[in-house]
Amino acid sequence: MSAVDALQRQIERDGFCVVEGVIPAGEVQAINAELLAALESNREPSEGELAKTRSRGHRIGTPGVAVLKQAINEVQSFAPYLADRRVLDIVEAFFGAWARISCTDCVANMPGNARGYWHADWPYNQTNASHIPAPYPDAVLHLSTIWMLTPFSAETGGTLVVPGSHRWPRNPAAGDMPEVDNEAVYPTERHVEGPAGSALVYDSRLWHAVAANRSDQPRVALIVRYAPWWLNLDVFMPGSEERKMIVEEPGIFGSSYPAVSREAYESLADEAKPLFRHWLGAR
């Protein structure tokens, strides 16, 4: 069996795998502390720092959690990772030729961040206005991927997952589950750890949550989908049609990330920028 036959079948019994050593351990610094400067200087504001903000009575964002949206826009340094084949193999195993990316965040779980809300990541949120309904089919859709740029432990808040989530048909997020506190410890919760320059690679299905960070410094990483290149995520994109018509105008909560901007799509080496292609903005 291949490496990249193993975690396939890994996350197709649990629901995620770690990839190490994607980001070279003599590069991984650099690339953090560029990525915490662009975060600092533009980042959104975290909920602890705005009224809190809620969907379908459920909480979206995380206190002490900073966040900026489509990454790609102000550092370009972590973008030939990204195309790697260590994770595109696995991408390409699920969905074939041409898979692209949704979205590259940089989140930071600053010290004594709280714990966040079960949930899985778009389609399957019921907080956000685009989703498929539950139950799920079960077929794997969207990949989800944290890449760590600091050290993921229990200590430092590594990201909370319930292995074998991803095959249930449905999950806690929109309060539908009576039976489930999405806010509460889940009895097989567990933390992904990894080393810096690690990558977790979750089916988008899985149950997971941020974790309270108890160290004294940042854990920082970036969240990056893939998405087979049949999947519309037209409605992520501001002034899209799809966009008007299931977010705006009926003024329910639905994510969005900026177009990636020409400047920093020229920028990207040959082989990542087919995966920003198809969000490339006009300018």
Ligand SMILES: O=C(O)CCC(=O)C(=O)O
Contents of the next structure:
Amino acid sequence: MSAVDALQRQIERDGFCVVEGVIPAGEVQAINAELLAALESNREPSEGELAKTRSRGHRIGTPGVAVLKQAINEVQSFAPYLADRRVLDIVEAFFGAWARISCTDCVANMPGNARGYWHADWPYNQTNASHIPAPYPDAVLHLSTIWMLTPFSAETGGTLVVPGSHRWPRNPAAGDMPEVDNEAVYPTERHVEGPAGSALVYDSRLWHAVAANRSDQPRVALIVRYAPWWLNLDVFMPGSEERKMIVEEPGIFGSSYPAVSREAYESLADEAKPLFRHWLGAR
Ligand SMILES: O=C(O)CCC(=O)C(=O)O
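Alternate state requested, the form predicted in complex with the named molecule (shown: the form predicted alone):
Full assembly next; the chain just shown is listed first.
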């Protein structure tokens, strides 16, 4: 069995896999420093972060986690790795060619950050205005990745996951599973661990949560999601008619990802450009 077949089987069985060494050890520290500097000068005020932790009674953010939205607009040095064959071959094994990236947020979990809530990612998170209503079909429609820019362990707050939960037809994000407290320890939970430079790749249905960082250094990661070309992402685009109709006019929370600026796009490595071309903005 080829390496990519083995990783695909692992995702099918457990809901996730870890690909180590995608960003070389000699590069990852510099990328981390660049992202942390960009995060420091672009991050939203902490009041804003706290206010955004709940929407209509649903938990959607995590106190103590700083976010730089669509980091590719500020930093492009990590882009070639997003197109690394070790990751893209997995994505293409599920979706075929012409996958698209839907998000490149950078998160820094500060020492002592709160634990997050159990959720699946878009389009399965029922707190998001646009979602596939549960029970959703048993098919892989979106792949999420979390790129470890600092080491992930139980101590540093390696992502919490419930192995196998990607095959379940619902998730407890919206508090609509009375048998599951979405803020509590789940009996079969485990931390994802790996050295800096690794990519956690998971079926977006997998139940996961932000873990508390009990170390004295920020735990930094890039959240990158890969969609097949046929999955409609327009609802994420600020100003799109679909976003106005589905998110803004009803006044429901809905994730958004700014367009990739032309300047950032032009400085991307050639192999990364096809992953972002669909999200190219005017400026
Ligand atoms: O940063 C983490 O460990 C988890 C992030 C997360 O929950 C998400 O991207 O949906």
